[in-house]
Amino acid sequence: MTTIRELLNTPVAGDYDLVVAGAGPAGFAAAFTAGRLGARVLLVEQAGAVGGIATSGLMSHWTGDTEGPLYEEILRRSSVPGPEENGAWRQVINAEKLKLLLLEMLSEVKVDVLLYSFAAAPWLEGTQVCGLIVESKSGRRAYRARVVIDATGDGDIAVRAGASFSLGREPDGGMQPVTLMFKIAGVDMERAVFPGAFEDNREIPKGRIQDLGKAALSAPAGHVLLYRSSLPGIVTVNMTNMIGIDGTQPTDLGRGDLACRRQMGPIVDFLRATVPGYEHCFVSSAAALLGVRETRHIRGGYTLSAEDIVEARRFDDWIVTRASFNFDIHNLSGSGLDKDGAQQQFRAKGKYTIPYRCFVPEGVEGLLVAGRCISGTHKAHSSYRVMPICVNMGQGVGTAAVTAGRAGVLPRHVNVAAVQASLAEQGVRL
């Protein structure tokens, strides 16, 4: 490839204790604890909105059973009047309202947000991080921080300060498809059904759904995930399916939202034709974000395994707790779970903890990651991945930054059992 030489002067616009890549589950969770323990926080996102795949993504629900203080504390806040105020109704998502909540609630605690701006690089001296570089429509910035988060779910920041990684599966990198989520009106809600899960094949008078969707909808669609909203007559859509993109290459991303996008109009007159409820139904809105599920797996210190999660494993340098999820593998060759996956079929000892050490880069300093690009495996990753995870995983790390800030060591050096402390006062138990 041919390159260019730039020299650039670029100004430095402010001064933080941490500095968060990325406004998702995890990176908002980071921000605002940081900012609730009295840190100077500022959080860089690309999109106009706080949330990630929870609000610009359009996701249906906050999935599983994982249990966490700031996790409780955006449902309690979030949720809306439902007939099940102790159970599943809680999890739906309104992205409006999130979206609100998110900002009013960093608000509350102090935290500057950049939206619209771009984490472009990590500002280093040798090998460690020692601010974030953004690029916006006011142009280049750099932001100093004691601490730098990578929350970008792709650990964008953390490869370009040199963290080695892997892609995707271990065997050949294939990496799980993309969605992209949409919202459906016109559903007649007395007589819809919803099937929630791959192995969810229900029978409806024109025979069992799942099978229906495979036969009518062209591959890689092919399954039908349809899920209750807040709003009258209102149904989220989890059923378009592209497999094949690397969520790191933005041809790719194109590539996979044309595809997604196509596969809507069909996926609806399948709808209409066979499901009953929605003979009337149409498309209200789509999401303004691809659900990209896996790329990047950052290298820690420790790479969580299926097994870990399976046993339940309770790490000495637990940062996070109470995680509880299957492994919700999208095939990665077609429509439906892979061959790997087990929803229905999953069984574990129990709630699973993460250590500390797989949100620790290899051969990088000042710098943590959190999210989906954490150290784990292809198949640990599809527990883990999911956002009331990703919130818990933000708490912890933020609240290691801040612990590490504090005494004026790098993370890599952080007194774990002192990070323990802080999050068992903000309410998380083992």
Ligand SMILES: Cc1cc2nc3c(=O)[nH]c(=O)nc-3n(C[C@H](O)[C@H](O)[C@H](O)COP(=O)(O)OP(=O)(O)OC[C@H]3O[C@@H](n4cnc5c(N)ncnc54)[C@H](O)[C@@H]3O)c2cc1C
Contents of the next structure:
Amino acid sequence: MTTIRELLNTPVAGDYDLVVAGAGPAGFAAAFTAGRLGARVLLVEQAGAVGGIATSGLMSHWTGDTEGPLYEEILRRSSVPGPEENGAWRQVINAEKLKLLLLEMLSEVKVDVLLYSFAAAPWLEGTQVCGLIVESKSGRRAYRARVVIDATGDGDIAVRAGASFSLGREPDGGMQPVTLMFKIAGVDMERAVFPGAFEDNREIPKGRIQDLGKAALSAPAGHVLLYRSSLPGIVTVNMTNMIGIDGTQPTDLGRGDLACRRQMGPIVDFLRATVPGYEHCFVSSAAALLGVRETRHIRGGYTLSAEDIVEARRFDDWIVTRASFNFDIHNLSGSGLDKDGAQQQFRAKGKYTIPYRCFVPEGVEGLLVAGRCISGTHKAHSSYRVMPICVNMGQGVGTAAVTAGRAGVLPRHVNVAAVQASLAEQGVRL
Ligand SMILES: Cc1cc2nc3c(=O)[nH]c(=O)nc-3n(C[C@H](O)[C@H](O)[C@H](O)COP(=O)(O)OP(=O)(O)OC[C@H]3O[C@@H](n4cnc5c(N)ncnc54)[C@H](O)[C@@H]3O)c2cc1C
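Same protein, different condition: the form predicted alone was shown, now please give the form predicted together with this ligand.
Let us now look at the entire complex, which starts with that chain.
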């Protein structure tokens, strides 16, 4: 590829204790936690809303039995009255309500938020990250920070800073499929069925629902995943599916988006013709962000493994506790579940912890990662990628960033016991 040389004088637009790139569940939680602890924080998000896949990705619900005080606060403040007030209903997401709540929370703790702003590059001095370079309508700006957290989902900033990483599955780099979530309206909620897992192959008048889906829809679509929303007649559909997409390549993202949109019509036709309660359904909205499940795993001082999750390991340097979800690997070469993607067969000895080392990239200073791009294997990632665990990660890493900044040490050298003490004061329990 030919190159051009650019000579840039980039204005320095701000000076913060912490700058966070990406405002998904992990980035939001990191920024909010640090702000609540009294740090000066900037949160930079490319989309027009905070929440990442939880909101702009039109996600159905927070998954699993993970516990954590910030996650609990989000549920308490965002859940809508429903039939199971204290049960799974609390985990259903109303994206518009959540977008407002998360912005209000950030405003309460005085976090500065830049929406429609792309975290373009780390501000580097040698191998030390000392800020973030942001591109927006007003041009290119630099923001100085004691610590930068990369919560972009893909580790964009970590990679540009020189951190090592692997892409997808070991050893072939295969990545989980992408999905464009969408909502349908006009559903008769009294009669509608809600198969919420690949292995839920329930009987409906025309046959078994997953078998019918596979027969009617062209692969890699074909599984039937439907979720109640908090609004009358509206159902969240997790049924588009595209394989072979690298979510770090814009050409692939566009290809994935188009392929998923093309599947929406046939999916609605299938639901109307086959599934009780869906006879008059129609598309009401589709996600603003394509749902990318997996891309880069940034290499840290420890790589979380599937065994760590099954054994419910308690690491001495924990900063995430009480994480709980099964493995969930979607088929990398077709529809449905991967042969290794245990959902119902999943057994663990309890809830798990994640050590601080998974959040500290190798070979770069001044930078932490949070969210689905932390250091872990393909299989471990399929569990910790879910949103409640990403919130717990953000809370842990945001606390570590503040603790390091106050002690005047690099995040790599933070006193983890002090981070844990601060987390305990926030209500985090082992
Ligand atoms: C289709 C699908 C279904 C899922 N279903 C569930 C479910 O039911 N329940 C559940 O709990 N989890 C579910 N997950 C998993 C979960 O949604 C994600 O793994 C989780 O949101 C990851 O959180 P994150 O904060 O790491 O990243 P994200 O939620 O991806 O957020 C990253 C944010 O960073 C922004 N960003 C990225 N790059 C830049 C940049 N360079 N500059 C500025 N901003 C940037 C993005 O716009 C985004 O807002 C699902 C995921 C997918 C894709």
